Amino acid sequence: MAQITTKPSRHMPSYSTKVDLFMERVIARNPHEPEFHQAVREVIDSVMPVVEVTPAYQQARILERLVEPERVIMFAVPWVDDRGEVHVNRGYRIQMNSAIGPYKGGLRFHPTVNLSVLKFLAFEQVFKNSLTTLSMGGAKGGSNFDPKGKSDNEVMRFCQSFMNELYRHIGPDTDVPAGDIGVGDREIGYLFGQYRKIADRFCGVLTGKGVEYGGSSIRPEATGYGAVYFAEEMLATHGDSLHGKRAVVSGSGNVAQYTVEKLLERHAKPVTLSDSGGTVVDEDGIDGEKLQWVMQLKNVRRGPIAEYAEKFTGAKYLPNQKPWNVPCELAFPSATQNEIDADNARTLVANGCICVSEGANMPTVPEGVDVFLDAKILYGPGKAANAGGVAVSGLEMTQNAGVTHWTRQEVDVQLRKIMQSIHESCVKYGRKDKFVNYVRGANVAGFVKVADAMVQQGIV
């Protein structure tokens, strides 16, 4: 690839002007999709200098093609509840880019799901998957169905109806969905069972499966583990470690739980968890016994995190609050997009936070990202820091293709290596003097691999 220069000619429009003009066209073509606009802007800000010094990218119109999904699938999902009443939800699959491999990305079942959210997630997935070093394109899908409060039979009937349409568009060499928010072991099992029945074949068409039928060890843990591994790599660049450091974690689902588990293994001290109702703060630290209780609460009883403060002496519950006002050295946003605003970011920095590793997708608003970068703290964006989940999904695909199963230790070793490789790529493209801009590094590293593949394959 050509050498990158970051200073434009004084006779040419500045990079920021070119980004603004590009974004005007994106917004005009995709109105009322703010999450998608936000995701695109972040990437284009980073990669425009690369495009400007690479004629092949300009001639192939790589940026224009990258922001246009290769395929958008939208369909009705009718299902019947336990009272016999009929409901109709909307299902989606956004197949964003397949230049470096079959489409890969999760399914999200949540009331907030819409085209904008899924296009943002699919766009992010393209670069995240590229960073993993594995051959996976980017996609995302889901439905505005809310599994909370539904019986197992209701969830099963919904999943079967959803797969009745989705099965036409997926396959082990075409598109391999996984889980995401609202889609865990239960939902993946129902989806896989229906696919197997309709397609009359047993194959690795979904990842996140139970180990009994082709799933990989530590797939549920992978996103949280990976975020901690990435934080560890960032700290190591400063000759530092996780040991003894106080950590705030948002969320209390899969990613948050296993972030806490790995932090404990690395001798850090996690002190918060949260959900849509509020935040619990435990100054004594959330230890292994308390974490097991949280897993029972959230994964089995599906209760509110507020119950933690009722169970454990000394813990307090902050209703309708996020954990970002709690003093810490480490922050792991692990809930959802845009959960850290600029004020939250300033509070984190003022309270001594030196490292943010995003377990969720795009959890920090652009102004908040600027706060972290201006303060020159260690900031790992989601497309790099939370890539552990899709990395192990890719390893599950490899195991399925070879009709084999790797041990927990073997998968964890591979996950650690992948997170180290992602970190190295971010440093390669993001270092300037002694500071590493991990946002730029992740965006450029992920972009170059996909862009080069698109150029080599022609205009398709």
Ligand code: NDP
Second form
Amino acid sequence: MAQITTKPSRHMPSYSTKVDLFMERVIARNPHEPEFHQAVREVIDSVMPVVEVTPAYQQARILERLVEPERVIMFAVPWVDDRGEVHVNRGYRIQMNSAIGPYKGGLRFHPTVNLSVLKFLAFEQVFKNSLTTLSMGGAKGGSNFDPKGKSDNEVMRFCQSFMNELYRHIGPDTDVPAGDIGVGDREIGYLFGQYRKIADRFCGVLTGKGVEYGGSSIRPEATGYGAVYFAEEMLATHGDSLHGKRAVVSGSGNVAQYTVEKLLERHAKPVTLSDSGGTVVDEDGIDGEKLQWVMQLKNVRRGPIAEYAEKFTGAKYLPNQKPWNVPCELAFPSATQNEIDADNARTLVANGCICVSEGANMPTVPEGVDVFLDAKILYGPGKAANAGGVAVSGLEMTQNAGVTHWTRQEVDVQLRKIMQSIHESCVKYGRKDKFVNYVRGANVAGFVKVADAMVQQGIV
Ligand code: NDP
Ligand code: 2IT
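Following the display of the form predicted on its own, present the structure of the form predicted in complex with this ligand.
Starting with the chain above, the whole complex follows.
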């Protein structure tokens, strides 16, 4: 393997700015972690001007400390399949920063999971959680386990083995995991069951639990609903609304499903869904009945979205394609990272897209983000637009701590308020003349609270 220098070269013109020098050190210290570098670069780009004029941040080395996870846990997850064969996966928990609250963030089970992906997600989570106004630090975890094609019993045995190690690192006041890609109601149930069994404690150690055992109403809906509320707030700054607008949605999992549900409630017209196999386009619009069918397909039968086009006449299936060539006014990327490249972004803008609200984490590559910012469309980055999920997780923690349960309406009112307040923070820090740069706004607003807390707490 090539030797990587830890000293930045001051002679390379491309590393001439403070951000470039900082990034060179991050890359040298964390080689082979492109997703982590990408997420860090975006934040550092936004916050460097603030750090430059704040000696306390420089003195406390806030940036250097923010990019170093407080703790990284990696462990073996052995399990036995239905035929009696033994497998071993790798489990992770990245506890990134706990300056403003216990570590908080989801678990992802997907074959693409590695240290780089989880560090990027944990890093994003620090600023996202700060934006929610609730007291939560940032973390992420998961495994390269692929739940696809596994029986319920196999998934259960995997979750139990995963928790056999994770349980000693988590707790309601220390670290509270939740779901993400590949981790939904079923997995949270098995994980909670095993935690309760081996820790001999019934407590709010996970969020996204079933309402029967301490879960919050609206938690499954929260990320998708929140992404639509955020789009609504952005459109309102232009005196506009969702009513009657064509929306393109990627993914067909938790976030995509409840994005579609809320869009329908707001009389918008969702026309696409996708999964790892391809995209379905339904020019007639995905209505409530079709959405119910998709929920059954994806959450119960766990089949491919291609079946939608066999079931509903008029719908087209585009194998191996993403939905970004389909003309729309609104786009809700809700599948995974880097799913919108620069060409996709240009196509969206050229076809008349005026608003992008990211349900997924980091779905747009940096060059694509530049396309949206240059075109001055309404662009809500994931750490602001999808914060509704973790916000309701925070509300679930509050309910568990108070041994109480709030109604759907009570939680929804709070979710709505939190999304409005995140939007206000983005405008406060991101407005220049008439244009709001929500990327800068979200990064700076999220950063300042964490940085101030770190300064006040000393070097720990
Ligand atoms: P789900 O597992 O419920 O659904 C994921 C969807 O994305 C599926 O349709 C899946 O397709 C598709 N997908 C996943 N990976 C890929 C890939 N590499 N290429 C193409 N398609 C892919 O996950 P969620 O809906 O919970 O998560 C979606 C996004 O939202 C993620 O970026 C997640 O980090 C983010 N998010 C989730 C929150 C939550 O509360 N759940 C909160 C905030 C953000 P297939 O069915 O074929 O696997
Ligand atoms: O990316 C995210 O914000 C999540 N997957 C939700 C995290 C949580 O703790 O609810």
